[in-house]
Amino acid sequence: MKKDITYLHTKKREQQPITVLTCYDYPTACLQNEAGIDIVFVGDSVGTNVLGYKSEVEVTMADMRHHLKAVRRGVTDAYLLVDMPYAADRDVKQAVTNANLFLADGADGVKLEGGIEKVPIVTALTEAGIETCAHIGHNPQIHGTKAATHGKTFAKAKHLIKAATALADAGAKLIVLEKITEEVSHIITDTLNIPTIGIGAGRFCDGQVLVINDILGIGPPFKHAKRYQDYNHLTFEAICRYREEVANGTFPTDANTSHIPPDKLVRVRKWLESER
């Protein structure tokens, strides 16, 4: 079954937790969408995780494109929400245009990072029928790298709470909830109608978001992920494995050659005496 915007909202209210991991390739997202994951979400974070990059600022329209047409071509039930990358939703008419290409492109809904600010591109997106994941507290577009913990005090809270509040009403269908601090997150999740989706938010929110690497074990541990295999140690050790095995030469073995017949190879032999 296709997971929708409306599958979603039932999921809040029947109080299920939502599952979402970001991905970036044609085989992880094949492996995402067997799992069940709810949402297959293309990140800007494919920059610094698999482009290189030093930010998610260096990520283009160009990159995510790209990425999202190899995940499209592994989901068949996930929802499939994809980034929209720094600066490409600056205004309101580059933000529907690009996320008309992202809907070109097969995804259902995209995200953007920002508070209020934000609420004129989401009202024009909603207009556009175009579904709108909000995201308040950390934004690594705005933010940088160097994530803070966000909504300590009253003033950042009520910030926080009225953001959510604003981007809701104008029309977001999900809001991600990044490094703020469990009891603001509680609050805005109680308070709105529609899934919030925390990363590093707490316990309470309606779904919860991680980035494929850090659950694999890929790069750098962070305190609000989890993880759930040691990619990097396992793949290093199979990289020494497989080079020490073909410099001793025990690889490759027969079990992984292909062999002509006899009668065949006899027959080449013979043709090779001839043109000499």
The other form holds:
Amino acid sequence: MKKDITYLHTKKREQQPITVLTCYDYPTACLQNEAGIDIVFVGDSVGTNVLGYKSEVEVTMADMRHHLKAVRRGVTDAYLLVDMPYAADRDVKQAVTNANLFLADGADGVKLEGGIEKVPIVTALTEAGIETCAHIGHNPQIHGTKAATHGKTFAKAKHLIKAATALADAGAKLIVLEKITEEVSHIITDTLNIPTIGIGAGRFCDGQVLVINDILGIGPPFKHAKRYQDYNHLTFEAICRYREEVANGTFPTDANTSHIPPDKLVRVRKWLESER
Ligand code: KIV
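Provide the structure of the form predicted together with ligand KIV, given the form predicted alone shown above.
All chains and molecules follow, beginning with the one already shown.
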């Protein structure tokens, strides 16, 4: 069953948690789709997690489109969300043009970072019929890699709640709450009628998103995430064993090998002889 925005809003109303993971490639997309993840999300974290960039701001539209198209090929049921990379939503015209490129590549919706200042962009995208996911709290494109927790003071809590409400009123269909105190995220979740998707935002959001690398154990551990696998260790071990077996001649074996029938081999050898 194709999961659309109505399905995701119904999940909020029925208090069923929405599951979201970042995804950057086709095989992982197939697995996430098969596992029943609700939103497969091509985040601009592809830059630091896959492309070896120092920060999200290096990620381009071309990078995002390349990975989006790979993920699209693996997703049949999940809602496919894609991140606007840095400056791709600099103004209304550019935002709508770039979002339409993503839709043409097969995205169901686009996510953009920023608070109340992004209301005109969300309004324009909504008017253009594009489903938009807002993203407040820690915004890597704006705040850099140092992720401080947001919403610890009265003023900051009020600012976040106002931003979330304004973005939802502008037409945002979903909102990511990143590194926001659990209490403020809870208030935002109860206040809005669109689903909140938390990352480091506590237990009371309508859904949770994590970076796929973090659940697999690729790269450093983070307090907000949980490792379900030790991919680094497993991959390194496999690479070392392969290198060792090639070096000491135990791979490949006859089981990995194909043969020419003996009579044909005799003919090849005879022909070779005659050519000398
Ligand atoms: O790009 C990304 O991975 C994100 C998540 C942290 C929500 O924006």
